[in-house]
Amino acid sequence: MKKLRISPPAAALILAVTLFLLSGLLPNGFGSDMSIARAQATNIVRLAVFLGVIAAGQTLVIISGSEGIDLSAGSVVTLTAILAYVMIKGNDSMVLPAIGVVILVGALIGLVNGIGITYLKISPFVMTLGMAGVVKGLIIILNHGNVSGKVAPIMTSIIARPVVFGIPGAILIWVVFGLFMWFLLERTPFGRNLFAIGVNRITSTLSGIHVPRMNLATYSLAGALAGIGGFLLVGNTGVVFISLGDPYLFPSIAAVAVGGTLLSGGKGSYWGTMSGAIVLTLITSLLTTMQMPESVRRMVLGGTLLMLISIYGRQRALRQ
């Protein structure tokens, strides 16, 4: 008799729906009022958008294997958010040039990470952690004194407000972004090669894959995606500060793990990361509603992460 096994992305989504339904039983929950339930669900998904986009680059790096991780993502998000804020200065016509700049800056930082990891043989953990320090220094230099800028009205109207049928533009952007990531991972040579090097780099090299080039492309793309995350985040908050992206660093790694991507590389999906981002955002929202202290929030998030990873690991063992 064949056992029913649930994929990690589906398991994460089921957990999210269960937690959301349970939240309706809380004193401040939505109860049986469906309009309030829809509003709360929409707001949770909207908040998950920014974590999900920032975690996209982390997904690529982790799938690539070889202990891949990007600890510079939070600093890149902050730097690109500040650059967008300063460039735009409330001018709609500067939005597209700002998007180009943040993508380029993020990609350049990612390229430096890739060069250090690929050719200087520096551990991804050490290289990206060091780069986080360098970027943080650049942020302090840029932030010395007053940062003069302002988000454009079009950013606020598209990202933070409802656009179609009461759905915020950020969610629609995330849907398109998710389709792009699915196409990149599942329907392009880059995606196939990425999974291949994550499984075994020696075999991939013998198969004709240029592993160093893939490494550079992966970290560059991860940096560019973090830059997009910074742009969307400042469009939502409307303000910048020196630690804007820091709270998203470790949750971006956790979202990838909760979504079922193997931390050893070679297997995963962005749909899983999206599910993981929703789960983490929902748990954080519930704990905030319950007025739990920060220490309890961290314990619950850490325990949830360990529980899901252990379940996924058991499923892989059963399949083998």
Second form
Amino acid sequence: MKKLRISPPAAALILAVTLFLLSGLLPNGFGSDMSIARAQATNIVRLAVFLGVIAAGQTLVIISGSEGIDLSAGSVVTLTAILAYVMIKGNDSMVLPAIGVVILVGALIGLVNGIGITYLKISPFVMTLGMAGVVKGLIIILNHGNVSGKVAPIMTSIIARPVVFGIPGAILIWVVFGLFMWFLLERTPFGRNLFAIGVNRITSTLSGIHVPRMNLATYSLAGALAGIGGFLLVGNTGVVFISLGDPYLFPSIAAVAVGGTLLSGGKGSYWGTMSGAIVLTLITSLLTTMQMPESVRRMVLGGTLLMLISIYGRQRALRQ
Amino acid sequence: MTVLLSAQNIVKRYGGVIALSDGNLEVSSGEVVALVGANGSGKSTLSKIINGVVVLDGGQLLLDGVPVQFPSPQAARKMGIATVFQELSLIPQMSIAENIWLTREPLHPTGTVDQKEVTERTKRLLKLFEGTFKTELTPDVSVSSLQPDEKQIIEILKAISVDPRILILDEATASLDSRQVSRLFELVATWKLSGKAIIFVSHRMEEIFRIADTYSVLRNGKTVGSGKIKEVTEKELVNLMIEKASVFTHARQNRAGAKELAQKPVYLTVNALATDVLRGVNLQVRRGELLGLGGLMGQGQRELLRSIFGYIHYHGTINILGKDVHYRHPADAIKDRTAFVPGDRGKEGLLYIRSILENILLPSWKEFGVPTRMKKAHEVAVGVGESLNLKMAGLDEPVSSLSGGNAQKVVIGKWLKRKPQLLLLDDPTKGVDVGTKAEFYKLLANLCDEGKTIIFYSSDDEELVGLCDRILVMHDGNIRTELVDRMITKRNLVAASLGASEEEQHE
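So that was the form predicted alone. Now I'd like the form predicted together with its partner chain, please.
Then the entire complex follows, led off by the chain already shown.
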């Protein structure tokens, strides 16, 4: 007796496609016009890229277990976006150095998170929440005299515009990014050990894994990835403001959960997070198209999240 | 004697897997029935059907000759059936008294908990095991601070506190030391007199013969034999359980005596090893030696193995092949080709929700490079699985799908691939079925013949006596007695564990 088992990422993707097709039936939907449908779909995926990249670091810390979470991701995104903006000043040649700086700054903030969690035994929730506050403070200091800067033309043309076959550069970047994340999780000792410490840290230590080092590396990497997220985001918006990254924080956690990664750690995938980011972006944009008020949008988003996670929970119970 | 409970032709399926196809059990009041069988034979399932944890798919349960159904454990408990679970069901954050009386707290007429009564009754229960605890226990002690054996006893007390008519002891002796087991058996004798029926699920032959009146053997979900324990021998019982009687060869051949050992090179020397439990342990192991660690549970055996593996901080010196080492992390010990099989499979040895493959390769990922050569990794894991005769649906299945014995093979398997020179084993056969045990004994013998050094702690005295070249008996963080050559007898081992002075040359 073989049971059909749909993995959570696939389930999320199927949900996204179904919702999208249904949305065509709406009064102001794409109807039977395939070119509009294609443009809408592309746009939604393009918007999902930023949430998806910001949620990459979140995926890693959540997989690492022991209540791993990064609540400083939103602030790090804002900070690195501002840094990139200020450094580049519309100058294409400053793009590469800026990428280096945002990665470094993000990694440094992540490292401090990791040190607090690993050695001072502060819970990840509290540590990263505190860090979010500290980074916020830094942003205000930086922003005090009103930052002046500009994104480089090359960023806008690559990130925000179509590059080949009408596919926006952001999506291509995301695909490469997704491959990198898959490689990291599935084909490196770091990835294998990350799942291991997420399930059981005693077993991991007794099998020779340096758990504290892994923890530091994971939080640093998460910070660096949030930094890249900030860079991409500013390339898309072209402007910076003090709460630029904030709206991405909770969706980044939700995307990880919707993608089937266990919030308790030890199991999950980045392609799940990618599906999760697409679902969440799709629902938000559909509700906006339907001109739903903010209150309804929030309720529907929250409800979807609860529904999906309860379904995953049931699947697990059935398998035991 | 009247039959109190009778389970007839019980069938239980989990999805496509048939856990029980024809399970039968009968127990009368004032009787102990031993429910025996290898891991995966269905004895856990049968006891879970009797206590209402799982619902049967076919067959029937008769209580006092009347058909009954237990849709929930609470229903079974109301009918007077209590269980001591193998996997502990205690809540660590709560005290002993709170755990025992959970949901059944004696109340004041006003509806609030009668704390005085709770304490009083808990004290009475604790008295049953008085003198067998390492430290005296009081009702307000938090369960999280207890040793495994103490937790197990609280579990027993919790079950008996409802004054059941039928008590199921599911591997309840596995983490108890011999003194605690004896006390439990004395209590069982008094419970029998008061008319209770006891279902005793155990892997330990010696205990079964000590305590049971009747037996019922399960094999592959079927009851294949039952009768009076007096009319059966250990060997016959084992034959019933595993079909192939020949694998049950406890004793290891060509063991080294003291003279032979002295000719082998010293592999490991430990000097004045001290932790918060150990008090300056000295020992020496030679290459190819199988050294046993014995003694009552919790005398520092575990800490000794863990310090040698670099898992806990210690004072003193450890020397391997003439070189002083001081490991700060198990990774250092692993580099020197030391392996450690921890005592608690679930908490320390396995990643339950991850695949068998990942568990086997856990210490070895670095060797497969970046990107990980998955094909090679797969081949290695297949090799390990075959060499250990691992029974599984596939390498990608989670470890949680394996039976206890096969899960333990995975814990051992992750080291075998690395060809360790020194193996530290912390009670590796606990809760493992007889068939797997026999395979495991053979593996140990082979490893020693290949010149590997093994330090082996076991809570099963027969194993130590049957396998080891030499046994060190530990007491209170130190080595109390060394048994060599013909001194290695069960009697000597037990005597030394208990601190009795008399030691005989022969049995």
